[in-house]
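The data below hold one chain only, encoded as structure tokens and taken in the form predicted on its own.
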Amino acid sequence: MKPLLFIACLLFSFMASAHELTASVGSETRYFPQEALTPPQNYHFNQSFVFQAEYFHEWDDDRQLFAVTPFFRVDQHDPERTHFDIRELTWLKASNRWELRLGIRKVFWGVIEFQHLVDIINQTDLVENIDGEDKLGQPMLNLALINDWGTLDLFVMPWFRERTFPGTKGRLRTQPRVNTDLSRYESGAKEKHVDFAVRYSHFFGDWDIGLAHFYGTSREPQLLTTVREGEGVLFPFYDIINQTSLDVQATKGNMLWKLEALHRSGQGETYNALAGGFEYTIVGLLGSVIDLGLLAEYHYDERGKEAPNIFDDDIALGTRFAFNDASSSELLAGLLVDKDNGGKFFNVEASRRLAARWFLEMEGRFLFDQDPGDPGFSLRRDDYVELLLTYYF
């Protein structure tokens, strides 16, 4: 992090003269209605406050772009939630055919709802949230190669993030807990490892497609684990891996058909996954003016149990509300079963905008009838309710 709180401090210093910044201040609250797996973790309620601020500024007739994204959390119980990151601090230099990023980005891959299988380039900040959504910035130069057949996006990566972990005393964590200081790398580069990968994209009338190879350190890493202090805690191992993927995305009316599928090397044994399914919206739904997306998707690992996420063999189902008022209200729910064993996760979202600068929104997270061999029953007794409470200026 040091390099990165070296930048921190010359963005600041430049940003006097910000030709345009915002900001946004938050207060979260969680709660937890069942007792907690260890004592370290027993608490019911959790506090925390965030603070992020974009800026951009653009010159040369737009050829060229600055932008930068500081990110701030501090958090009442867990000192591993209480981190700094910069989201982004990008150089763009744009031309006709050719587009060269230089700097920290956050790059997304994919289409599901449910899960971010083909998504590699950024590293999940997991002590944010279990769902992957959120991503440490990634430091690269990114050259886009834009023509009449397609879009080639080229990465060199020559800085690796390691993923972050709940402490012992956060909740949403294993059992045992990550000890990210002992974290080894296959590599004998460590995080110094250069990274590449490469992505082609294009449209083919209501097809979208992406097609992307990634060679470097695993973004997921192995939990292996040792006694520390004689206690039994887990360490991250990030391997060396290759892995191609493609995403498609068909837009056929009011549905929408996804699929996302991987094929990676390098992590244990080789193996493939995929996620597909719909997403079909009723337009109007009873002559109002709320729209109802109906969402279905199977996901799909070979690895079986043996694989380190949830998605090893289940159906989820969701739905999707946007009331298209002036609040920008919105609401998404979704319900994944495990095939196998039954066990189930159910997730709820809803977002509303409650003046012209405030924004609440609120997110539920419950686990039910989780097997013992699932990485979810360590999560067993961390349902949740949290409300974020946004002030933009």
Second form
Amino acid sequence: MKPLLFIACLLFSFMASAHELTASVGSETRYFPQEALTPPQNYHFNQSFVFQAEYFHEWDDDRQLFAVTPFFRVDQHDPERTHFDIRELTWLKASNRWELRLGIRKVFWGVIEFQHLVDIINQTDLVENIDGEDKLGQPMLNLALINDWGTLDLFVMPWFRERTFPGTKGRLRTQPRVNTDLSRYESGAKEKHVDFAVRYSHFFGDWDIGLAHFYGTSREPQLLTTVREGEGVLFPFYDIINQTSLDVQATKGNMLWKLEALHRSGQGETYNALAGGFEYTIVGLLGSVIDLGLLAEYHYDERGKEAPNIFDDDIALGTRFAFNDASSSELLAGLLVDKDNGGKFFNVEASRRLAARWFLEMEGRFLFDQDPGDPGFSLRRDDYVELLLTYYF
Amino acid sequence: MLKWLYIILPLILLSPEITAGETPEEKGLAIAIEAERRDTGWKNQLSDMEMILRNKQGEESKRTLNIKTLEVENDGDKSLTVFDNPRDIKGTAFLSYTHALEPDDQWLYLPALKRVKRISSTNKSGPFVGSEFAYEDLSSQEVEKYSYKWLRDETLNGKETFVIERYPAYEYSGYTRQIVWIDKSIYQPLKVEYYDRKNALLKTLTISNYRQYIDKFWRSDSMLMVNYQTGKETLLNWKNYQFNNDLDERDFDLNTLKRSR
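Form predicted on its own done; form predicted together with the partner chain now:
Then the entire complex follows, led off by the chain already shown.
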């Protein structure tokens, strides 16, 4: 087909199909009750605004899709937290036996609630939240081969995204801070290193499984120490790794059994990590319409205290209330306890709809008894309570 | 099982009208089989739904969603539901493979995280998105889901109906029994009374404005569920029914769930 005619056809199909533009703006207020560890971080309130839009088209009987999701945050104190990202800029074509997805996208793998161990495609947007659930858009070519025996996803990722870290004035950061201007890579190609991944996923009755292998730039950097202008700083070092992972969930009545495990080489010593547990739901608590979920998980990382996360040998316990009301009220509370040194991390998240276009979320995170050897130690004065009010246009 | 019933039962029961020696149980079952026979063969359908939740004080909140359904022979249907409103749950999608006597297979897609979660479905009696409808009220009504008993014939709002009582076979159902008024002319329910596990009247569903599609299948535009124990009610307005769509199993798999908008 001649290019012009092709473009004309494409334009026509765009016109003839579903368009949709939506957007939201959120006001986030965080209150830190304690004095910060360093003077530049020493404020109690932080105000921030977040904007996200989504535009998408579906055509060809919903077998083709184009979507773009820009994201912007402006933060009162931390210039590193004021940032823009394209969360999604993607074209998708679905056929009976395959789906081709091209562009900047977000992909989630895993089943565990307290951390996302095997989830590796996207880089964590750490300035957003320490829970690691916010991700940067990842450029990729992803071909899914759909078979009776399961789906095989092939990924080629030609551009690496660096993890974001809070700046000097940011709270909820390492001590000393991470200077992302000093990032270093194992590969000479740096962020242009082409990463690959393959994942098999399927369900067999009440079992859902995913088996994956990733080769490329580790999303999780090593944080190494150096001195800049008389100031000690950390800098990220991104290794080339091989990681094989498994995620499984067995849905047995009201009980969900979950397991994630990985084997990683190329980043220091080869190691294994594991997270497993269950979520049991009591439906209609005490004759009401409230559902109560009880969660228990165990997290293990063979690197022990060398692990750059707080999940080296920890027990997590949680409760989830779903009120099943018109406002979709929910409450999630969780406690993570380090088995070795008794460090504790308490988390509470609540949300409800205020009106058709207004949504309110509350979040509180508190650290207790953090050991100097634990990554949580540098956050020991950064307990906070957050209120996020979102309006949808 | 069902195929066998189709062959044997018409031989025993030449018509759903009461015949000599037919027990109320046999007649109730015959009516249910005839209702299912008349509503078989639609293959797939699309529809939009507006759901209006009202509390005791009369305050309303609204949800809009669209549902694709695939008819599955000898098992429950498959459906894919995508929410459009309220805006905070826009794009949330729900994939369900229903089964008559076993727990359904259900997956939830959360668009903010792009996460698919397999969810527990043993309890079909929980409320569907905060409404007065339970999951089991909205899922497909296979004959095997209940045992039946014909109670009487009755005129309801000028329409001739069979009144039958049915008893859920599913062990975790939220009901002991339901009383259903079935329109004799179209074999579709006009009213359902739901009795809770303590056998107290819990809620009443009124189904109105039936229209016929592709010269065969009757679908209602409006369903009102009133909960007597809470004073709340939920109104479903169904719109834009479409049949004969190009849909198959592939449109109800986990890959499609992940690209639902």
